[in-house]
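The chain below stands alone and is given as structure tokens, in the form predicted on its own.
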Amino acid sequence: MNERATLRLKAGRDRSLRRHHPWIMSGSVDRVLGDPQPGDTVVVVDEASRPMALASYSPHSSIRARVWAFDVQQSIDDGFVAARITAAAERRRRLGIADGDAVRLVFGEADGLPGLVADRYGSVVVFQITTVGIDRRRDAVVAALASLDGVQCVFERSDGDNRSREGLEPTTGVRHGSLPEPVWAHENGLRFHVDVEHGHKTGFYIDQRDSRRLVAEHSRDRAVLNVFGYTGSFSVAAARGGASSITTIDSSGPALLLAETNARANDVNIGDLVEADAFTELRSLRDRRASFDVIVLDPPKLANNPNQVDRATRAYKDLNLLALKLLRPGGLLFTYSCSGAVSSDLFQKVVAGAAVDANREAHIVRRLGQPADHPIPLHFPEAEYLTGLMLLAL
């Protein structure tokens, strides 16, 4: 490891770094001095060679370096990583964030650990590594997570597409202890099965905790449509809230089977489970003149990068247009985008356009987003990836 390697920025390309944005893009780099290897810590300097930060070097990525620390005297070692994991977990504890045991312990750059996400489900912690710098510190990550009070199993799910952009291969498996079966996420008086080994992300979408509570609060005696239902968490919340009927749409049969498991685990009836393409089924419901009091639209990420935004916004508009046509007067639409490349302002404009085309008036009741265990640093707006609207249709 070459700790003395230096990454020099081009003239005028240090402004974002001075505002403590943690990414150094490849186009901002003037030259690399020394011979740093992937994951090595480099000193980032401005055009006058004044030290600005310590960062993890990634020659295969368009994000050429990610900042560890703006104090260039800091030692970047296993102790540094462990201390940041411990501090991140302690912040969540002090805030009393989760009503239950499902919580995001580490959220990448927001916790000063670029490329590391760790979610806790009771005694099980599931982590993902997407950058080469953290990948070099895997053992320290596992040891720190395993040392947290009550943790009995640490499981790795580093199998996302982002790893290939860092020159990394996918890797998964138990890294500490043994994986119990089943694993449950508890929140707001409900429990959900977590497919740690094969589910999306770390097995469950903790980030919709607050929205599931809202849906439960507004479902009593109402007909609810849950689109892109996945494992039925919104449907279970609606059932617990007293919905008169529930329809769940998802293209995955296994996901709907898991939705049934979650319904039984909470002793509720989640009604009709429809295995179908969401766009096709929404059009079919429109043609059959179906209508609902509450509709949840929570699609998967539709834009992975800025080049895909136009296509994504067309899809978001189609979905919201169809939903608004199915919504009864006085009904509520919970609509979301988890595409970080689609800003909250753009998403609102897309939904507004859908309302115009649907010939519906709607008011924003609440703006929705990720909960407090997914913090958004002022200097790193890219951490905001989940945006949503709770709309009242007139």
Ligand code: SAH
Given for the second form:
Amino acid sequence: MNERATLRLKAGRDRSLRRHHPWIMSGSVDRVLGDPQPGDTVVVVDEASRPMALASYSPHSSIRARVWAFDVQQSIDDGFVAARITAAAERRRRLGIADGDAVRLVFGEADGLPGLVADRYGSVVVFQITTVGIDRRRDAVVAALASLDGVQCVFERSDGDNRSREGLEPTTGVRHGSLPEPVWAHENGLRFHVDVEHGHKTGFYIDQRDSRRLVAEHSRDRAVLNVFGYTGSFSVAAARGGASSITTIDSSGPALLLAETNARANDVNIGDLVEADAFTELRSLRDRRASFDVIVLDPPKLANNPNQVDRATRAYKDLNLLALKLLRPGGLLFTYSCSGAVSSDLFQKVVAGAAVDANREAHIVRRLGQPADHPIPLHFPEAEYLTGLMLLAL
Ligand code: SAH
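Having seen the form predicted on its own, I'd like the form predicted in complex with the ligand now, please.
Next comes the full complex, and the chain you just saw is listed first.
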């Protein structure tokens, strides 16, 4: 490891770093001195060679370096990584985040650990590495996660397609202990099967915990439509909340089977499971003059980068327009975007446009977003990816 390598910024390109934004983009780099290897720690200096930060070097990524620490005296070693993991877990503990055992323990930059995400499901921790800097510290990551109170299994799910940008191969498997079967996420008195090995993300959408509770609270005696159901978690929540009928749409057969498993595991009936394309099925429901009291619209990420925002907003508009048409007067729409490239402001405008075209008036009765275990640092707004609105249709 070449600790002395230096990355010098172009004149005037130190502003975001001075505000503690943790990314150094390739266009800001004047020179790299000392031949650092991928994942090496470099000293970032301004144009006058004044040290500003220590960062991990990613020569193949447009995010050329990610800050480990603004204190340049800090040693970036296994102990540093372990301490950050312990601190992240401790912050969640102090916040008393979850009424259950499914918690995001580490959320990348928000916890000072760029490229690392770790989710806990009871005694199992599933982590994902997406950058070469933290990849080099994998053993320390595993040891630190394994040493947390009550953890018996640490599983790696580093199979996201974003790894290739950093020159990393996909890798998954048990890294500590053995994987219990099945793994459950307990939440708000419900439990959900977590497919640690093959499920989306680390196996479950922990980030919708607060919204599931809200949907449960508003489901009593209501006809509920859950679009993009996946694990059926919103449907199960609605059933527990006393919904009079539930319809779940997903284009994936296996997802609907998972929804069924989760309904059984919670001893509830989640009604109709419809395997269909959501856009087509919503149109068909509209043509059949179907209507609902509560609709949940939680599509997959529709924009992976800024270039896809236009196309994504058209899709969001289409979905929200159709959903608003299916809502009974006084009905509630819980609508989301998990595309980081679509700001909450833009999302709200898109939904407002959909309401105009649907000829419906609606009120925002609550703004929705990431729960407290997916925090957004003030100096790193990019951490925000999930935005949503709870709307009351008039
Ligand atoms: N609300 C879910 C998470 C949604 S993930 C939960 O609480 O777990 C997105 C889901 O949308 C996936 O299950 C995927 O199979 C489904 N999907 C993707 N494109 C779709 C489409 N065009 N029509 C219907 N479902 C779709």
